[in-house]
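Below you'll find only one chain, the form predicted alone, shown as structure tokens.
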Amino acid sequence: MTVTTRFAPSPTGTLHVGNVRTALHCWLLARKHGGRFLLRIDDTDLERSREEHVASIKADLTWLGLNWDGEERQSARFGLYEAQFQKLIAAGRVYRCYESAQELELKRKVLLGRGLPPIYDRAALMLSEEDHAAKAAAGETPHWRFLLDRDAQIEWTDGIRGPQHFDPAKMSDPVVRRGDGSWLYLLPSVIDDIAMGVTDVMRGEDHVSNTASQLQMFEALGAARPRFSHEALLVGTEGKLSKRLGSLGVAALRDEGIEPEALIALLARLGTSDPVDPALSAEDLAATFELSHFGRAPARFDEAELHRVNAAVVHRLPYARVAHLLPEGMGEAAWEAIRPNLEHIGEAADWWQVVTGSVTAPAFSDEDKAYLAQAESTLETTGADWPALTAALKETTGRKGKALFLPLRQALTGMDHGPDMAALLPLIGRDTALERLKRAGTH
């Protein structure tokens, strides 16, 4: 059987890290069985959920890589549910439900208070069809639950938390179907998922007890289940989901300057004990991928992490990747003698200005200045050759190390640091190290 997941966004928002998460390991997971890898739209929230989003979530993948092979919209599939539906009435495994969210909340605080499980006592199975047809009288719409078979034990091996167990007689038969008519999460996602053919579902530690109602329906479906594997959700550095993990976007990150490959190299080995690898391609990844490496503790996300991650993919990002992110003018040599200065391809331009454009030295000492001076008339001999240049200058200086090197990197660059000055001198060029250096020398 191909193997088969699926990525389910709301369109009610954009993506942020975990969901970039969940979509990409069960991007990898797919790739790593050369199976199917399917992006299907929740879109059943008909107030909530918007054009704009679906447009955002497309890109997204997109940028990342994430290529899927098939796209379903829930919003197209009423039809589908409606008559699965109507099986499971016949079948009597959902009934009708009238209960108030008041009259629900007080009998689970009466339960509490008697120390027993907080689950709906299903009083609603007690009404006959003239109490039901009292009620449409009334105008009261019923919502409707599904029966749960409280006589089977719901156990299943989890890919990540092992072997699952869950009594059915301590769970709350779950609502499927508003008042309204409109779906819940849990039964469409069961009949997408056999309609669909997923054979593996990933998600977020938080939908386990969502996993144990939807057996039970794959059950009454006829349907076999999926693999389930249940990984933990991230956390800041701090210890917990802090606000602004749970709203860091992928736009805000793209802003900020990441790369795709970076986020993909850190996502990809978060909460496993594997190392993050920025040498690694999406396809490496998957190579590697395995579910067993997943631990239960929470991932740490780390902002800081994803930059130094970013900073050593930007280092190893060929010409050909960035070019058309680069500044007019900036080559595929210029990109090779300044990428190991950078944290961010944005900052290509700051290091392009020092080439093309003005620089401000710092006021040196008159030994120093002297020293310029003579750097400038061996410089006309040597051309813009930082070798041969700093080769002669000690020969005929006797300066050495930071005393040889630094002024002449300040007066060429006005900087005290940066990109190996034998790469960037070619860039500067002869004229314009001649001016740099006449200037330095004599201000």
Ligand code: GLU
Contents of the next structure:
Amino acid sequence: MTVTTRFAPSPTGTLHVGNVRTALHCWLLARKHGGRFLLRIDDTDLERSREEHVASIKADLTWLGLNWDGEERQSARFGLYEAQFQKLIAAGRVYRCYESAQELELKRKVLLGRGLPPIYDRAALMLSEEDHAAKAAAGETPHWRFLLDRDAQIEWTDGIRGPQHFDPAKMSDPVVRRGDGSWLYLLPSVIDDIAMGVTDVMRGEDHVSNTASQLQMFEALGAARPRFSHEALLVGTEGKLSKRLGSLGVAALRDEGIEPEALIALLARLGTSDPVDPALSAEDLAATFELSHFGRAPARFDEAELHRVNAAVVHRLPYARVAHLLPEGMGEAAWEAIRPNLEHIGEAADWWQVVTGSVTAPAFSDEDKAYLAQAESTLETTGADWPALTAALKETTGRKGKALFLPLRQALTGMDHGPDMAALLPLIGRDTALERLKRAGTH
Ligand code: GLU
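With the form predicted alone done, generate the form predicted in complex with the ligand in the same format.
Let us now look at the entire complex, which starts with that chain.
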């Protein structure tokens, strides 16, 4: 069976880092097995779902390179849900209830007060057809619960959490449909996972108890269950889900100069026993992706680490990947000379300015001015060849180390630090270098 995973966001907002991580893991799992990665827009909540969020979710996945092999929308599938629901009615696996939220809350409090687990008491199961008819005549519409089979223990081997066990006698029958006929998430998700041939459901551990109910729904619909894996949630460096992390999205990171490769390199390995490695491509990460390497402890997301990974990624990006983002005229040699000094691609423009624009050198001592005048005449013969220039100057002036190199760098770039001069000087070129040395040596 082809491994098929799905990422199923609800378009009620933009993706945050935690969602992106889940999407990436589903994508990696599918790619590892040469399988399919589906995008399912969970828009059963018509009130809160927005088209603009669908667009931004897709734009974020596209920017990350997480291409999907099929796309579905739950709002286009209500007919299928209705048909499957009728089967569950016929099989007696869903039932009508009328309790209001307040009534349910009261029942909960009573049970908790008696030290009992706050499980729905199934009072609605006692209603006769006459009772239902009377409710309908009074204009009451039922909501529906899924009838858990309390005689069957719920067990599965989670891809990350290992053997799981739930006792349905300790669970409430979940509400699957509201009084207005709209669907809650649980049942449509199961119907879709069956219809789409999903083999692996990977999602956050906040869904573990949903899985327990959903496994019985797969069974009630006569379908085989997919494999389930629940990953530990993402937390900030302070050990909890901070407000910033909870809303931190792809757009904000992109605006800060984070590259998709960096976000992928970090999120692919966060929470696993594998080291974060900026040298690995998405394909490499897919090939080495192992559910068994995930731990159960929360995965800590550190923005400072993301920026470090980003710098390491930028240092490796080939020219072809960045050419369209570079200033006019900045070629491959310039990119390769400059990239080791960048944290973000955007900073390349600053260094290109150092190469081609005007630079302001510091005021030099008379001794350094004489040295720079000497450098100017030496460069007349060596040309823009840094090793030749510095070797000749070392020879003639006896200078070495910082005294040899720093005034030259300052005069030629206006900076105390920066890219390797051997790579930078040819980019600055002979004529500009001569001008800059002359200015520094005489002013
Ligand atoms: N729409 C659900 C969510 O965003 C999907 C959960 C799932 O993957 O089944 O939480």
